[in-house]
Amino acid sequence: MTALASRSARSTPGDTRRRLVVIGNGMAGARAVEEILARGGAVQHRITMFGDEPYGNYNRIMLSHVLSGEEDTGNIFLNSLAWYRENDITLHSGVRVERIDRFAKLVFSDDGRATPYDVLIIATGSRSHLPPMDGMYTPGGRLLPGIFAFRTIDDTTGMVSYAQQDHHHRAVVIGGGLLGLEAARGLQSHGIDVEVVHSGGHLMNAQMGPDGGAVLRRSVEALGIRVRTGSRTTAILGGGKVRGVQLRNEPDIECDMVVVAAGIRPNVEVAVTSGLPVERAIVVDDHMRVPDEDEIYAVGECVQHRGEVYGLVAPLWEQAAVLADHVTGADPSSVYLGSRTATKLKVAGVDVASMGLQAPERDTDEHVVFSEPSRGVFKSIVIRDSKIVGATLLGDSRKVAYLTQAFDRGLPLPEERVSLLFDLGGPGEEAGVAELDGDAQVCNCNGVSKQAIADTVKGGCTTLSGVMDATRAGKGCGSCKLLVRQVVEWAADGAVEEDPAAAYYVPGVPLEKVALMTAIREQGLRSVSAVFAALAPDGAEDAKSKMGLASLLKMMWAGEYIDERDARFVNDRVHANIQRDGTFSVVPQMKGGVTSPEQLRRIADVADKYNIPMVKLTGGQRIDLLGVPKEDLPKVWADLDMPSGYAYGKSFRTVKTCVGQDFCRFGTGDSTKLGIEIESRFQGIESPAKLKLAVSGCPRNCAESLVKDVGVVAVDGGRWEIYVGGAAGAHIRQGDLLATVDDPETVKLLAGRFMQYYRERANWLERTYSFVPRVGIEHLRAVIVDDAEGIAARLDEAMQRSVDSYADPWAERNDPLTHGQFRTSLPLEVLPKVPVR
């Protein structure tokens, strides 16, 4: 039966407003409904959206950027859910719009909802083209497992953890267009070795001419991803999973992953249902509303306007201007009239632009190419009766600002038309900036004009990360962080400041870690609010900066430090990692990841007792136990018996062994012992970022020791290498030696001594693999292992004092710090539960 009203379409007594439903919570419809309010719409409207995604709406453009490890998923989410109670607006997450009843002005959802309308935004978007291949599904019509198309967090977050599994290594992606590109680039940070088929005859061939997609494609090779152009998949290969892919009149590409990335296609289903005209997309007039329909608009990526179809961001917020001056009544004069796309990104590490022709089209117009492969830079610019009507720019954007401007104004151009190109007495980058218009666009991503910018420049925020944080500019993909700093600089007139808080160690205490440290320490503070007090301006509490000093004091004071609790996350607090649905994960300590059957049935029957969705092997030899409620936490901890594997803390967590000189035929130390004994003396202490450890038995290296921040690697004769600065997580790294020892007791003094070194030396948050590089392996070694600066006996000291300190923190379940400690918490996001497996 069909429930007839959401809670924003109930009457409320003396509430007036029209009823405005938006189907689709993405890029479009968000950015529609952000219009809206600026126009006062939330005094006019009541506004349900609905969105088949269970998030709030994020940045789409930042999934390669969550592929690559770049970024977390949490980072990417434009507005959160406090956003939309902050706005009243009713939000319906994970609910599909099926159908609309265009005379009842009823919408119907797939969670058998009615909502009654006055008002309705489309805002479907588009979905990924996946091409008809044999073998691309199971029998139940489901993608054959190890294959994925590159659209949603889901999409994406399935690939990592995909390409991250042991057994995987090979991946092809199908397409060779932007999308494809990006895919390619992020397996590739994940040691996927990757190979693109792409069926059109160059890379990037919507975007550029033969000539560019050459270049690009070296560039891209040079990166060690292998190119196939002119190549057509017809067949996926494998039986209950992807073991290859067919190509036509080729041979056959072996692959344990494919990645469909061919394109998009608007999603439509709801307005074709709903009788509404669908030619491409759904067809919209200049006002973008539906041809007919006096109260429904569509905008975006679902949307043919004047036969065109966009699949960029930026008409998509040209149209949500023109629709929220017509529903809000702001400017009934307002009209949309198509958009001159200008491409601006930074594909596979390469930087792209790319706008209007890619060659010329008559024998009239002018064509002005520069071309140098070897440096993978390539520029072409189409020139017809003086106008720019296409430029590509590849390897060097230096001068995009000034060319995009033209393209889009028709500004009249140098009868030198080499100074298009390079700074010969042509416009520059800085008259370039100067001349662009105040509306011109500088952040596609978040739709941010250069007017934007200036007018927060002369707000009185001088600094170009002031000016980011305010305005959003360049927090997108991050291509225009070049021309957003430009901006600045000519809205400043050259009184950009320096941004100090840069290089101070957390935001809200002024001063640089060495020198911060040092304060402390003269000045006795223990605490982080006694921190604030003393070296704050005007003492104010920083709330990002309390994790990042809680840490640092922890490290100086080790038992003399005063725990503050509010200056820590949640995760600290409760000792146990959060989850996106509001649980927690609990993984007891194994040492060296060893076991015994009693741990084991323990962590079973815990399991049962509490019903854990799921138990998983964690990457560091430990057991995961995976949505456990925070009230259940101390009754967990009680029954396991065991002590926290701290893996929710910014500190030292594991360390992974092989099984060494006892079982292994080749193993010529004891790794587990070595492994047990480091874990045992360094358990829980704290760093600027995790600390994973491992230990091989021998050369081959079965514990991963090269790709962690301290790896241990026995070789003949009784010997020990140890290597620092490794990683294998978002970034691939190979650890460098830092010495070579004679014995066990000389590993756990040099990695404790180069852990204390660390831990006082770098910035917050700094992982390893960053800090060595940054300090140099050859400076650890003189000060590490030969003393060249005379202070090894102090870090020795230092790290000893944090060792005694060692506490059990899940002993907190017999007597908690706070009132609230282990108390019931809400869902964090509108997500399903952790599902059982």
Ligand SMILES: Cc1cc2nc3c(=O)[nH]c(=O)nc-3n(C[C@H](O)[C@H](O)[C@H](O)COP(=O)(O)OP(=O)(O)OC[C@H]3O[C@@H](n4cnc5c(N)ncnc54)[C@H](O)[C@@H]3O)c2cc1C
Contents of the next structure:
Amino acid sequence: MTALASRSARSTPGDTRRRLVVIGNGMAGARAVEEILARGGAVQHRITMFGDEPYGNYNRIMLSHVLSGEEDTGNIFLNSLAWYRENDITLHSGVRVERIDRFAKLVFSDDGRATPYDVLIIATGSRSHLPPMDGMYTPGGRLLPGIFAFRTIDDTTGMVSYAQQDHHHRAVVIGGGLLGLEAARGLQSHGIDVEVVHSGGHLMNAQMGPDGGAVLRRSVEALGIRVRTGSRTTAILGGGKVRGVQLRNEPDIECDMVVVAAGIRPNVEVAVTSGLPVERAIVVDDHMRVPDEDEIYAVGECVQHRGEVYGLVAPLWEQAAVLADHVTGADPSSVYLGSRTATKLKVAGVDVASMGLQAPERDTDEHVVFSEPSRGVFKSIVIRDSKIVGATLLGDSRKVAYLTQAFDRGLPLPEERVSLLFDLGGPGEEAGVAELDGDAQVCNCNGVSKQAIADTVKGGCTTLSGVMDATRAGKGCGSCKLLVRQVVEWAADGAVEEDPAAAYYVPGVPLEKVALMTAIREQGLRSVSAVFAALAPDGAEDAKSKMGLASLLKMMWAGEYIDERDARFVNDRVHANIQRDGTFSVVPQMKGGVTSPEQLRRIADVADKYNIPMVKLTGGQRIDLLGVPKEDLPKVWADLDMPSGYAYGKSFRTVKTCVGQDFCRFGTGDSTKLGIEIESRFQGIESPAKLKLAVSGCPRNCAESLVKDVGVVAVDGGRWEIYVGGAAGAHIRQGDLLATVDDPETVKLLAGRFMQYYRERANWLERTYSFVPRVGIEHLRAVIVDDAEGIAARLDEAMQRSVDSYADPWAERNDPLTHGQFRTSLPLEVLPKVPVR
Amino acid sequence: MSAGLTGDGLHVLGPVDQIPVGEGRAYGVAGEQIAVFRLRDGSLRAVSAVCPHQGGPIADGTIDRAVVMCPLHQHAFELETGCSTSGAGSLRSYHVFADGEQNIVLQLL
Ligand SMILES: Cc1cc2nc3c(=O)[nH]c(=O)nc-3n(C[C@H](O)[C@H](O)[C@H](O)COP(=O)(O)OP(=O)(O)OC[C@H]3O[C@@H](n4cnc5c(N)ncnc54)[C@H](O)[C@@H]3O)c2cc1C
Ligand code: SF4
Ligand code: FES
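Right, and the form predicted together with this ligand of this protein, after the form predicted alone?
The next block holds the full complex; its first chain is the one shown before.
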């Protein structure tokens, strides 16, 4: 009855197009529809799509980046809702199809709707497999809080918010395949301590053999992820939420969250219920048609073709094209004969490529292996009858393009097998790209061929970013970007335009930093709006460029800079760090980490008086008062009566120190005194990115000086080592030794000179850990220590000018600089709440 | 911060110079939170004050002639239309202007 009702309601009189219904709005379903539209299918079909996720169509591959925080969920959508509208596609999102009536040609969904079709496409994909373990479910039948699958946007955002709760520190990932390792790496970026428990004998056993697995394990462990292989999880421990996992024959592991990445299962329920042929997945023929059903097709991970089920996107792109050829009648001879899957991925930051056999199978198979575990490099190729039948590459994927093609097409191989693994002075990578056939797939995620890239370049688009935008190549997992660049370079025949914008100091002013500084100086541009007026195209302001320009001008002009407050980021307008709930955090200066009972008492009083929800010690040895509403900032500063600690700026922030010689048994230098002197001298100076410093009293390095932007270590004989370019954040890098000097005065001089050089030469937001390796420590030593360029005096003088123009920003408390500088920008109750202890 | 109501859904929010040039300030108008910006060319723009992404304070954002960028995750929104240029949901936009006495007048319909 409902069927008839909605049937008549839906048909538009006069519309004679066939009704095409798609079940599943994932990567395969949407791609199939795109292919159909590309073949003019909109004229023939009125398209309706069902998807049980409450979203448009997104790039599932990018969830790994969402988990690690590199990408926002907003940026991973492939087709916006506007796309559906523009193409006249009816999208039922958040609606699940339950049954197909093949005879009445109706699709029944869980919103009570019955939708008629003339042609049906099933693209239901797969879901995470949750192997049975004790204690996984609550008595109500739901997953125990803290257990996650890794498949959808909701899974991913759920994991992120759970991982960000401060009392969650440890996670166990069940499964050491591709997804498990991605999950482990992603969780790490939220500060979670991760252990991977894998039942196989080695990691990624579906893609590589034990030797490669061992090298991969080393690389993964070097990232700080613990790995346990040959281990089976038998139960999840915990009452109301996860507290740990139980292993067979091994001690329990305590943890706060569990991610299950133990494989996937095709979603075949709809097909089974509706009487379609299902084995491991929904069976289809070479036309992607369900056998004996003229009008039902299936595509993607829910499909079994010639006995194979694929779990990667590249095959489903090929399937979607064949399907579209038939649905639209564009090419009735088109057939899908299966895909040879070559996986080419970046897993947890490690390049991994694998294809075909993992190891030799016959006595006559040749096996070429190269292994260098300390660098995380492993390469193995299996050759049969002078053809490549399998390859595994880890940690170095430069030869991937050629190998994939040789594998796909059975190309004849060079006599000297080793040249399959390395470029031996012969034709280099360029030639490697030239050898590729036009239809070789360069970007697997988005199915872009070498030819498509070459055509785009020939069409006049000769920048890497332009080609990426036009073809979507390199916009999936990103592992092929290097190859895309090589193809663009090859196709442009050397005439590649370096994407000019990539070199601009800020996006809105088309000049590199040195040229920009020259223009600013020559034209005497002292304010951000003056720079836009003089140097930006059409004099147009650009919001994204303001903060970088403000920083640069302040550095260049010091006291003569004209300060326009709207050019600053909100942190720099109110001298505090904006938090996720719109409140601010206040960190008073505490030079060298030294404080006094009097200061502590005052801080405590302020915290009481203003109901500060959280008082916390920072990693830089200071005290952070979190959750201060904007309008309270001036009063809080007044009551603290301490200078700003600059915890909010792209500027010099803090100097961490150890106890040093006065109290420590080991100290050989007065680290505390030097730290305080450095902080007093350089407080508040602008820089391209934040600067965190440290001074340690001996090589035991209690202040962690080796991983600071500038780190100083006292060594025997009263001398001091200066390290630059260290980091212990998202990137970890030990600083390079700049110089060993005899006295604290020289430390201050050279540190200041280094910082000034960095301020003048670094790109906007480029931390010293990128800057130092980019310009090279030898070069820095030559310029800063040996004055090879004769600019040392000028650098010192420029730094001195900045030091002299210092004023404590918190002095603005008594005299707001702009009207309503500290007025609230939101009623705080509508903001997302942050947890308060 | 509260507003006087005149006819036609027009609300007078007080003098323009409460808003420094190039910045925004938030106002509560008839139960709605609205961010008003004063562009460098002197004109005004008004959009809803709460970022659709994760509730960020739009009035604390950085602007140019065309867009405002939310301070929390840098999603950008057109000041004229409220539409996001970076894939977030959209803000509402409101008609706003300065009257003869240089008062901010917001139309809420
Ligand atoms: C974190 C992650 C990383 C990955 N990385 C890579 C990678 O680097 N490279 C690679 O090649 N592959 C990768 N993959 C695999 C890739 O995402 C899949 O191969 C691809 O998404 C499969 O597409 P599909 O359309 O068949 O299935 P899906 O994308 O899962 O789409 C199916 C959709 O149909 C919906 N659906 C199911 N049943 C119904 C129903 N009855 N009614 C309505 N809707 C329904 C589902 O909810 C889902 O939204 C990754 C996967 C994940 C989860
Ligand atoms: S770094 Fe050396 S001097 Fe400083 S606290 Fe540690 S052991 Fe003592
Ligand atoms: S809250 Fe506005 S961009 Fe995230």
